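Below sits a lone chain in structure tokens, taken as the form predicted on its own.
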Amino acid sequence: MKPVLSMREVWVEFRLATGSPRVKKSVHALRGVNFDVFEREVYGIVGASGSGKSTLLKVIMGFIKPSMGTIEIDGINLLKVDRETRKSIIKKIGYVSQNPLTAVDPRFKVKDIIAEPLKAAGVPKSDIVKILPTLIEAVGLTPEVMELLPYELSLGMLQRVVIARAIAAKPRVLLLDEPTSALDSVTQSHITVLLRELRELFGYTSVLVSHDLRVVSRLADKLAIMLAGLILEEGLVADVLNRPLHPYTQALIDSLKLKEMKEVLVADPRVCPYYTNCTQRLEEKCRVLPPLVELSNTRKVRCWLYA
């Protein structure tokens, strides 16, 4: 089975100012960055703010040129294609990101935002006009809303907009930042169940960031836990969650919280990114970053301890 979504040896390198002029600093988002996910599979990612999970999404979409690697949908490598075709296969990506607020026009009427990817893939107004119910009931929210302008809407219920407009024109795959992070908790709880519900009505191709281990382990197949632009760990949700391997996936589940970890970065690419931290680390071995070792056909570590 070939994959929906595929990313090969990404690396995202950002330049920073410094106090001279002539000295720039480099920091790496993200380090040879691989993944595969599958038809009607969503991979979960979890990381703290800082690890790259959110840069990720942004290189797919294409806001973030990566220094180097391969995306591919469906085959075709996104960095090798024309402009238009690229900008074709992006139409069939939707987008849900952190904060509904940002994500919208707020001078657009709901029934304008959702018709968005609609009307960007040439569908008639006609057809439009029928759709939009519908995309408005799968989303838990009435007609009325559609008459409606972003200000005077919940943050709940501009949410349930943005999903709207990101299953709109049916896209080939799903890309979730943090969907339920700027939420009250009562409303991620409605949240995650909407997505959970569209998952299993529409059977989307999904990758889903967040901080929030326990919000990814709902709706998540597979689990990577990302560090300071790194996959450490990958496998099934039950595997990671019920046999921990990198030390850092084990204090994370310990703490229940990612957001209670301490992240740490480090300035040299050539050193383990949780070594400073971990209580398990080989000394001058963990110094070297292990590589990612495949310990089956669903469970990868990137750790000495296993390599």
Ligand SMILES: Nc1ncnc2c1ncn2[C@@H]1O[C@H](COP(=O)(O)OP(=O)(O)O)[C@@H](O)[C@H]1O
Second form
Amino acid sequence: MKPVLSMREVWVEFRLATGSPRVKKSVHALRGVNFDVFEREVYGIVGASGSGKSTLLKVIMGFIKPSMGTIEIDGINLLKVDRETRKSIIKKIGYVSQNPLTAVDPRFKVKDIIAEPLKAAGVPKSDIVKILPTLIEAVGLTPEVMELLPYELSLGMLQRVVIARAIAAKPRVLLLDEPTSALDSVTQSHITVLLRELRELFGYTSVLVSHDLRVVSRLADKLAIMLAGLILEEGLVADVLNRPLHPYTQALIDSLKLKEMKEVLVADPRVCPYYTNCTQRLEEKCRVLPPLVELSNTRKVRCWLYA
Ligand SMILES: Nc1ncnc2c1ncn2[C@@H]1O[C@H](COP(=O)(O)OP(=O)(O)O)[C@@H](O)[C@H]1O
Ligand code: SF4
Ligand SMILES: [Mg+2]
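Given the form predicted on its own above, I would also like to look at the protein as it appears in the form predicted in complex with the named molecule.
Let us now look at the entire complex, which starts with that chain.
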């Protein structure tokens, strides 16, 4: 079986302004990211703030250019094709960004926001009028909402609109960036339920990233744990939750709360990023970054305890 989406050795480096042309500083937001997402699979990525989750989705959307690597959709490398081909492939990706407030044009009515990808896909106006009520209903909104402007909606309703827009044109891949993190806890669980229902209804292929392990565990088939731009562990959700291998994953599951990046990150990119906090570290060995080792078809881990 071939993957729908595939990333190989994707690196992203941001140059930081230092105030001096002679002093060069940079952040590696992604450090050789590799993963595959298969048809109708939801690939979940959990990572603390700053671990590179949004960058990973933005790089697929073409908003950020990687310094190295390949990103393939249905076997086509997005970084090697011409602009027009890339644009037409990206049109088939649904994207829900981190903040619903900045995701929409405040001057557009709900019906126009949701219709955007349909128009872009060349769907005739007469068909759009028929599709819109179905979409509105699918995301749990009522038809009156169509005539409203974004400021007239609650944050939860707006997120439903953003999700309706993302699924409107039946995307080949759906990218969800922290779809619940801007919402209060009740609305968070409503949106999680909605995403589960939509998945059952449409069976989408998706990448879902969040700092919240609980949200990702409820929605994903596979789970990857990310820290400092690196995937530290990958496996089927139940396997990772029931038998976490990486010490960082173990700590995450124990606390079910991600620690702030500042507390755990090791500045030296040659060292395991979890070195400072790891209770199982092997003093000398772990000063070298371990490779991501494939333990089985469905399990990978980046830790010297398993290499
Ligand atoms: N445009 C940018 N310029 C400089 N650094 C950036 C930029 N975007 C992200 N970063 C840095 O890259 C790292 C990953 O950021 P991000 O992908 O937003 O993380 P997450 O979504 O997991 O919180 C962070 O260290 C962040 O500060
Ligand atoms: S490589 Fe070493 S420091 Fe890093 S998580 Fe594994 S045991 Fe801990
Ligand atoms: Mg983010």
